[in-house]
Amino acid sequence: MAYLSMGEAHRRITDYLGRFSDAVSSQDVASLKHLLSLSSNSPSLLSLADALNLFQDANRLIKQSDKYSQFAEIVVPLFRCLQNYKLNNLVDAYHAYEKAANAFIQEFRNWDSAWALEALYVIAYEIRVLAERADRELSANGKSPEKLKAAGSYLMKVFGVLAGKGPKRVGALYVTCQLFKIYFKLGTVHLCRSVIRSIETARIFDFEEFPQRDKVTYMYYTGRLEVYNENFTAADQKLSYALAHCNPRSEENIRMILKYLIPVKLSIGILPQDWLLEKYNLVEYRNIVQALKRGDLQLLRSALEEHEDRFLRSGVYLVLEKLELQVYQRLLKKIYIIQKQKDPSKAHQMKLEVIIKALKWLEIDMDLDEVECIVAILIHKNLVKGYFAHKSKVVVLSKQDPFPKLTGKPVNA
């Protein structure tokens, strides 16, 4: 680090202090907002830190004055959470954050207009992001990580300011989607309901009027939510309006979305086209993909078990395991097709013995037994029509539409 005089850490101080006080008194919240964002490593603020680690008398320039004095709730321990970052002491970093985040609260409570709003989310981010960091050194250092969750109670805060009428309740998706970003992160989901109830059905709030960035990543976690809760309808629906809302420069944020719209437009019978995984970079769907095509019950579990740590880590795993029933609609679809072309007149009698023998061609050992109980569920679930002839050990199918499609609908509808 290059020479730094007390003079000149001295007037890296009141610089900040004199930008911070004309921010909020012209309401110029372009400038007040970069001013309160660590992790934009900005060399500004980092200079702030070293001067502020070389003059220790900075909280007496801030009360002595009555210009700065009014913010010294805020500034003096984003000072203090200023030089710790820099010391890259995150926990320490957080405690500050927070103390300057809801003395922050406060003066947007008494502010009378939403002036202010584009700086409180810059607030909820940081503390999201800054509580990770601060976790991630408590657990190192063989504690119990505990920011995260203290950070989420702080946005909990911010949304009951926000949820309210007037202009200000416009930020209140946004936080919203922050605290989706901590419940999903500490596995905590069911915590996301209350807030999603507050959305949805409190009258103060018109979904249509929230920034279109934050309907965006509210409908990418809410389909998310669905998707665990196997709600595929649902969860088509919010995903879908995700990715049709979607700025499309984006790549990653489309990817992200894919990834969980993929496996719920498999579960209702609606396959991607290859392009589409090869530019998203998906391609672990591919074989997937392949094996519902072709009915190949082998390549669907070895897809499976070659990304099972990966589909398991996104949460789709048992959504793609039970995409077996498709897999066998298609392989009797299959043998039905080769029975027509051999003999029209007995192509909707399909016997047991011969679905054994595609299975084994498939390298899939199956007994009677077994294969009687697969296709009763297949009839079951509709997506066989047709019935039991048990003394032939038959069955039967429809001479109309004996393989129904999904038409949009899951299996389990």
Contents of the next structure:
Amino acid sequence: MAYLSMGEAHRRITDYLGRFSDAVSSQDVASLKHLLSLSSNSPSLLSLADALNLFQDANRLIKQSDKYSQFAEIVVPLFRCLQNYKLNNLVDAYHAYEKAANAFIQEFRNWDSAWALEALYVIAYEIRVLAERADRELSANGKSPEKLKAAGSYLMKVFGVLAGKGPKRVGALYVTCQLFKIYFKLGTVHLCRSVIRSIETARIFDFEEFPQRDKVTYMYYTGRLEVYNENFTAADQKLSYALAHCNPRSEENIRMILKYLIPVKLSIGILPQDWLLEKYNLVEYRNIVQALKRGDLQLLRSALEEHEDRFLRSGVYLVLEKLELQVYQRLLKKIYIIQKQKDPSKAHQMKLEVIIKALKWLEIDMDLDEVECIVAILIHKNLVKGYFAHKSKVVVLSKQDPFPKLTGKPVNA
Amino acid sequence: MERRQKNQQQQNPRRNPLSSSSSSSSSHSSNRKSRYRPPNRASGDARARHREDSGLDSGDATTWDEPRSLARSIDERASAAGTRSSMGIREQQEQHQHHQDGENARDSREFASAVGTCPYMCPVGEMAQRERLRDLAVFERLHGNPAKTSPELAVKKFCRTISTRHVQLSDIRPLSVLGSTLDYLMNLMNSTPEPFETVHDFIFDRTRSIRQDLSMQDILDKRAIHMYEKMVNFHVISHHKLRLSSSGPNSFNISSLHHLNMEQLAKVLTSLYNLYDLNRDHNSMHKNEPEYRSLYVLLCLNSESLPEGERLSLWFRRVPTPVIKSKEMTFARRILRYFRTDNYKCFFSTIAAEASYLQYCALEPYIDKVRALAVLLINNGGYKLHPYPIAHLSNLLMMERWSHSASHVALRPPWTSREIRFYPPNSRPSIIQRQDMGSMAFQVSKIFAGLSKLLARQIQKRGIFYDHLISSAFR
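Switching conditions: you have the form predicted alone, so give me the form predicted in complex with its partner chain.
So here's everything in the complex, that chain up top.
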């Protein structure tokens, strides 16, 4: 490690202070945001941290000059944060950053124009990321992780500041997205509701005004919420929007969107092509798609079992389970086609026994009652047109279009 | 008069329990000798150690956070700025007034590790006061005298507005007393001739007080688990029994009791899950955990029953893998699947084959819904000219073959004694309905209401009741 002299440390500190105050006075957000971006691990910030740890009396420097002391509320805790960050005390670093962030937001309120919005974005991002790391440190030490929740409260405050009539309001969506990330991570997804309400119903916000990137993120998260609530039409809309407007080069983001969009599309009867699954590494859906195409119930069940953990974790398991009904429809349709080839005049009558046999070939044991039950369900949900006769143990299919397609609507109740 | 001795000095509520060690040596009031032990970092935090579940995405939430409509009890605690106390299972006392919550969080820190000294089911002071005020439940009255009770009968009441300033350790029951109190209450449930609503009310309140005492003493270990499980049993069985008595002049009261019970059940369950998480080492699980986790799934089959709550999709994300793979949870997930796909056949046959009594009680409200749905489906898709045989239906739906004289069936005698046709009000009437003089539309739900009793009794006997039903259907 290079030897750091006191003089050099002093120089680095005053250099930073100078850049900070210059950035603010000339409203230079590009410079300002670099000065706040801890997690970028930029060499200048890290070397500043070294300097602070050596010098240990930066506060005096700050208070000495008028130019710097006006930002003391922000910079003093920021320096403390840097010091702790470098020493890997993330909980203390978080505390200090939160303090600096609070002071920043007070100043931000007083600035008329929205020039500092990008700096605010940096702060919002940093606070979340720092909180996550702080929580990891807390957990590792056997304590209760609560910093991320605190970060959420801070961001709600920021949201309140931005939710006004002025030009600053376009920043609200970015903050919303950070909040979503926090709530999803904490599992307190119900808290998203109030923010969503504000964004979607408050008259000050015009959705189209927000930056593209934020709109995509927003639609991704709200789309996911719709998936959990099983509103497939809304989920389709939102996730498709996100997909359509997402940067085609950010493959990871596309993959994340598809991970949720695919189950939604499957539920409304639209199957993805294999190259899509291949390209974005979503091969866990491959067998499911196959099962739907072939009417292979066993394949569906084994695919669900094989990737059970993954699907449960992402929360799409229950959605995929319901695809069973479409698989049954496909199976019956295949039997119908085969019967039609053998004897077109009798094809529309399907003995339940035949269905049982087909299922047996798929290594699934079902008795007559269960098959009849499934047929009743399919008829009710309009996946099959016809009726069943209990006494004769037969399904009589409609002569016209006995297996209606889903045509983009979810299987109805 | 006297009742509770107002604390002359007592603990300063603002004192930080972590820093002080002086409380134990305070010699102010004689009967409030608190054995206050500063929290032991080493042992306490080992319990609270966060467990990395390998099955979970590292990016996902690993702390249990319960849905809002369910136990709003633990949320504040789990996140309360505080350390060990924040892991306490504080029972939410009341509707959440924020200052109340703050106060509770402070209270719990105050009493961390304190041990109560009350030797009876009810503190002496409270007994005396309630005798004076004639505020004694029917079970607490000595020889029916509304102004006299005894230590064997009186049980401490739940107090909403409790605050540390006024509570003495002699008012708090230690763990052993709490255990025997709970056993007493559970026995009461099965042995009293009073109507069930009265018993329920009493036990509801008194168990809440037990939870209060438990949390004030920060009892979070396996013994707490054991007690919480018993309390869940009470609420689940009430869930079932209250429905049975939900007819007649009392039905309005009962349905609100039922709703409150469900709320409380949710809270207790969530507290229990938190206890399981706290007491878990490595990847093991408590032996009853799978069954009690499965109850949540069964209570929430219908996602609309939790308008504000956590969807099951989200809930499953945070269930530990060994629990997911357990027999009871697998059962619950299969029932969920059958319910969501309207598969009435497997729904009933699986319940008959595998449900435990508790699981059945949790499922009960859905059973009639599925029966009604089954009738709807069969009527919708069945061939109208061939009536569906009732004996077969009764087997499928696990129902007793019903007699023709049942007064709650608005139905004229059917065609034959073994067959009947259904025309649930919401379905399209078929041609036959108009021609047939012998049957009318009926309210499906009314028919089935009385018939659940049989199913419940059968499961209670834990026998293979399906066979019994078959034989009774073909009698």
